[in-house]
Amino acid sequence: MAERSCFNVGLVGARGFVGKELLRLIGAHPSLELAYASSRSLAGKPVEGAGMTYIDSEPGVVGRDADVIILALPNNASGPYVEAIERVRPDALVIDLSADRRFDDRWVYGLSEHNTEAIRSARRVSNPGCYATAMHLALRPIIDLCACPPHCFGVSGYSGAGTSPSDKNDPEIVSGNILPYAITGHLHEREVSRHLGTPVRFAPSVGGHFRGIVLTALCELRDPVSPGDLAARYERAYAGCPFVRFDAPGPIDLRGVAETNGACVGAISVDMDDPRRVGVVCSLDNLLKGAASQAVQNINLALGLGETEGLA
């Protein structure tokens, strides 16, 4: 589809942390041009560096000229916009960053590294959640070896709690602190279990840093495995994936991913007393690889552009 040199992008819901990252990425992308950015609270104010003002976030905005429409809205808010798109711009590429379409088989699940070919031909893409992306990257290369549901524990920066005031994004409360929440039944647990086709257990916490996720996955395998064989699986899985760096011994931490478009996977551990028990760590920036830059990566794939364009 990349016969054209430039595609117009409409951003619906530009107020939040992810919206700001999307504006920056679109502004720097050689093949994307911002057609409009909408926000109820910012309507009428200038979009920095874009030579335009924010417009109100009403479903009618999607009728404006846009080849790509990004829905960066809270969960349970995208329905009226999707209905409007189907009426007025059914040919547009739509990327939904909320959880609203992640359980809808009519939408392609935008896990860039593991669903590449489906994304290339998609017009409706649901962006995975930030924690869900980390869990998928950590688990997919070995999920077929697991004897029981893997257990994942993740700590995210407080930007993951969004901009609506709460204890989980109050700098005074989270400073020097860790707040566990939704330790059973988290939305991303259900999301990953569905798309992996097997149950996964997940417990999240919010930390005192602003951005970035470190997630540890603990798995019990059916048969013993050596660290070398385990590493070889990950090396094969992510060979040629420009935004995933595999580092078998690690360490995997926030410093390697904060404010970058990539993820780190590694720090592999095999229990020498019981080599069926293994652990692996994934880290990524929740605002970028966990949201905004993954959306742009999916746009690149779906439009037939270079996967790294505007991101490298």
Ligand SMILES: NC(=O)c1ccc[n+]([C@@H]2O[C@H](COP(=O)([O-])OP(=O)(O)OC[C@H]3O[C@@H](n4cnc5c(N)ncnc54)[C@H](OP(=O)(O)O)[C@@H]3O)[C@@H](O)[C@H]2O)c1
Given for the second form:
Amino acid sequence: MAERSCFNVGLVGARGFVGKELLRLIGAHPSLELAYASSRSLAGKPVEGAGMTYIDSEPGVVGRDADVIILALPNNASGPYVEAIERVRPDALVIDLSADRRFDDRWVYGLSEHNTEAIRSARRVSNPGCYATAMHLALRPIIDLCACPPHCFGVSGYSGAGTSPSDKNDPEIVSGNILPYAITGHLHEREVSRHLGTPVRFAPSVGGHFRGIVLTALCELRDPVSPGDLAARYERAYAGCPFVRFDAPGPIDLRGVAETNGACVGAISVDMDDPRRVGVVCSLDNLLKGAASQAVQNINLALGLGETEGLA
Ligand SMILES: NC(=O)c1ccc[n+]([C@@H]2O[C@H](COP(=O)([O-])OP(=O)(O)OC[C@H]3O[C@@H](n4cnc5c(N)ncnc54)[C@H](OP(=O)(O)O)[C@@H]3O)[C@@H](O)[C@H]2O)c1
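Could you please show the structure of the form predicted together with the named molecule, as a counterpart to the form predicted alone just displayed?
Full assembly next; the chain just shown is listed first.
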């Protein structure tokens, strides 16, 4: 598909935290052009720097000319838009940022680093959740060594809860605070367990900062491992991955990734008293590698563009 030099992108749900990041990334991308941006509450208002106004969000908008349609809508809202796409623009590349397609085998799971070949030929891509991306990046290189379900603990900035007012994004409540929630059965626990093909345990919390996730994964392996062998696995897994930086000793923290398009994995730890017990940390910006920049990375792969185009 890469013969063409420019592709039109329709963005549905452009007002949200993720939508805003997508507008910025599309605006700076040399091979993508914004065809339209939709929002129910901003319809008729100018899209900053894009020379157009927002159009209303309703399923008919997807009929407008676009090679790529990005759905940045809340969970359980994309159904009518996908139905309309199948009717009027079945050939478009569609990226759904919500969880609605992450359990649907007809859609390719858009975990760019680990599903690259499938994404290259995909027309329907379901972008992973932000915590889910961090869990996959931390666990995939060693999941085959695990004796039992890994336990993950993550803290996210409150932008992870989107713009609809709730306790989880109310600055009065989250400021200077840490709020654990859904510490069993979180959607991303089911999502990662499904796509890894083995159960994972996950306990999330919301922090008082705006953006960025730090996730710690603790694993019990079947056999003892040395820190060097563990590091070698991660180095092999992420060699040639432009958006994952592996740093064995770390530290891996929030400041290293906030407002960047990539993820950091590392700060690996092996318990010297029981070298079957290991820990690893992943940090990423939930709005970027956890959502918008991973969506653009997937668009690049699916359109046959350079993987880092518009993101370097
Ligand atoms: N925030 C994150 O860190 C993050 C990370 C990964 C994935 N995601 C996923 O990405 C999607 C967008 O997240 P977000 O944080 O940007 O959410 P958000 O800030 O709440 O934005 C939602 C967007 O959808 C529109 N919208 C809301 N309800 C709608 C409806 N019923 N029909 C049509 N449009 C509707 C809103 O604009 P109008 O109300 O003006 O129409 C807005 O543009 C979600 O599915 C989320 O789970 C988010």
